[in-house]
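Only one chain comes next, encoded as structure tokens, the form predicted alone.
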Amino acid sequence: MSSTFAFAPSDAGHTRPTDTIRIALAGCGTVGGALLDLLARHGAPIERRTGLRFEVVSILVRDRELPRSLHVPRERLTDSVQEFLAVPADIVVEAIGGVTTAATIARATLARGQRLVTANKALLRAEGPALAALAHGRAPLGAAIDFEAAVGGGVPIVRALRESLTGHGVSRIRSVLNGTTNYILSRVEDGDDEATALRAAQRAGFAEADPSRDLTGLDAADKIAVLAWLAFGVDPTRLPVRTLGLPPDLATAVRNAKAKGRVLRLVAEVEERDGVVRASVAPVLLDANDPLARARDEENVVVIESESAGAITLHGRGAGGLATASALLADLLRASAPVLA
């Protein structure tokens, strides 16, 4: 098999010469995966149409032997973070999770001048800004970070806040930030118990063996304090954000707040007043007719409230690897652009 994405251009719509962008990929699991999958189905297309051809040139995973899809490169798996970062390329996409080995690979990356896509929320609550100060430093040798695909999936809140919002007055966000939760909430909704729905849940890859960063809000608390990061300029890493989880008696809760004509959701929100910002996650009662209340499944829903553009709202996938892997992908499209410069 191929070791790389490298496809042969068509001459159907071709209309520019081939530029390879070299991958190197930490994190091979549901979502690295996943973005494997979608460049194999989709190089070709992205080819034709803007002169890209990713090639992954190594990749990082903790067990060798553990079967993979038929779109991974077996030649180029290491488990050594030392083999991985050795081998040259354009680009490091971070997926693997957890703080102290992505946090290694991502300072090395940017040390060296190269451009880094993560979709690890706990990294940048943890290290952010400091990250961030360091592209800035190495940005006249090519450094830079991205992170769309670290906060809501599909739903492109992180692009939004960084670019299209700036200097339009955001004071407030709500929003359903954890497709974990609402899947199971769904789920309860339609009858099943809690021990049923968190099943359904992790067949479907919407949550992990071990889901209790999910069920206890603090997944969702990671992603509202970055997006208090972009939205208001605070150290995600001295946020307090008040975090409540699922309640004990799911069902119960949930027929409760259907008595009432009401949904249950767990809301991260995020607000500004008078230059404090306060941070919260919680199971709230919401009206029918609120945006978020319309989440259903794995959805993401961002309510942004701002001064001169009123309230936006953006929804979309926001669990599973497809949906975060799509993020990533759109994220490498982006950040193509000044390797090719």
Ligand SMILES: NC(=O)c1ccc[n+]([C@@H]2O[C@H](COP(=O)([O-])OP(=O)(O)OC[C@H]3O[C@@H](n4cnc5c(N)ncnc54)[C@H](OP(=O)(O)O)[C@@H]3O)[C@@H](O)[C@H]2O)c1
Second form
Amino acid sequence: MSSTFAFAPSDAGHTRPTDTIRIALAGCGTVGGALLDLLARHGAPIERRTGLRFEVVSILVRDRELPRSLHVPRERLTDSVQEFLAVPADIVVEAIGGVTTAATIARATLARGQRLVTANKALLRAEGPALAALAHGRAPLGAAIDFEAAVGGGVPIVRALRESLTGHGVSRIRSVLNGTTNYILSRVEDGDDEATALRAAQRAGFAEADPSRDLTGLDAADKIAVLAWLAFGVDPTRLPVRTLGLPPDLATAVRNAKAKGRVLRLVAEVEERDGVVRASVAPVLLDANDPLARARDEENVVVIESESAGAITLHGRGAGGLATASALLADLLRASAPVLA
Ligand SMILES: NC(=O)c1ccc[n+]([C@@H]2O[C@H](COP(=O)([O-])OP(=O)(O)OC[C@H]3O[C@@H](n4cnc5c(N)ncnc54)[C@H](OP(=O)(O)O)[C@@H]3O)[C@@H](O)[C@H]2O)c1
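Next block, the form predicted in complex with the ligand, ref. the form predicted alone:
Next comes the full complex, and the chain you just saw is listed first.
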């Protein structure tokens, strides 16, 4: 594969002196494992072009004995959170999922002035503002939190809302944010039954460990709450999200939609009107030419409606190891500049 990574504007493609950034990686599953694969494949061109060498100094897992990819340095594996946190690192990457252990790692990282990069939307929904406040308070020590991978997989919606669109007067976000259900819908449209489609999604690494959060819409609810926080400043821990998952007889629902020339998608939406923010996740029958209807397989689509720039659409791979690990890598590259400063 050719290296087509884009780096900081100062990158002129020439060799630079190397600085080593020590990474502590919590989680070596679909996403964490893909990050190690990405670093193994692209570490050398990244080093040549940016002068950054990422060294993974510790990897937290549940079971050290599981078989893993050749790119996993097994001697760095630990199943102890204390041991993991004790290894000196510049940036901690959290890709274990869930809230309890992830929150322990996130708080400890930020409290001691380290940078945290996380892919965990459930953690952000539960603790995002508290973690952001902690990062802000410890910023003089070097703390910061980045989470591009937490919503949209490889679709760069987080940075867009955190930075590029802050002056645009965002009024509404319509989106397809759950790759698993979208993959299932696409496969059922192509004639699979729902159980076969779910198994295929799990084999491909799109489904969460517990797919019920995908199927019931709770995963998309976490994500739209995080986007509501970024776009409208509301507290995601308190924002009610009216949530419906995929309908029970999916094959019939998809067939009926097709017969009407429509497309069924699990739509996550948030809108601010008259100072009130309303969020929902629900299966919706869309016109075939709606941008959300064009999300196929694990793709995500986000349409941001804004006062000054109209509707801006982002569309790309929203789940899977590679797409999500690419977003982690982008955060790592960005987070590394202050480490070196
Ligand atoms: N998969 C995707 O497409 C995707 C997309 C976007 C965001 N995300 C987010 O990325 C994160 C990781 O997802 P994933 O799909 O990579 O999950 P996964 O495949 O289940 O991997 C989880 C990893 O974390 C480890 N782990 C889990 N709980 C642990 C604990 N309490 N203590 C120590 N280690 C623990 C597991 O160890 P073992 O290997 O020993 O089991 C495994 O290596 C989640 O927050 C998820 O929401 C995933």
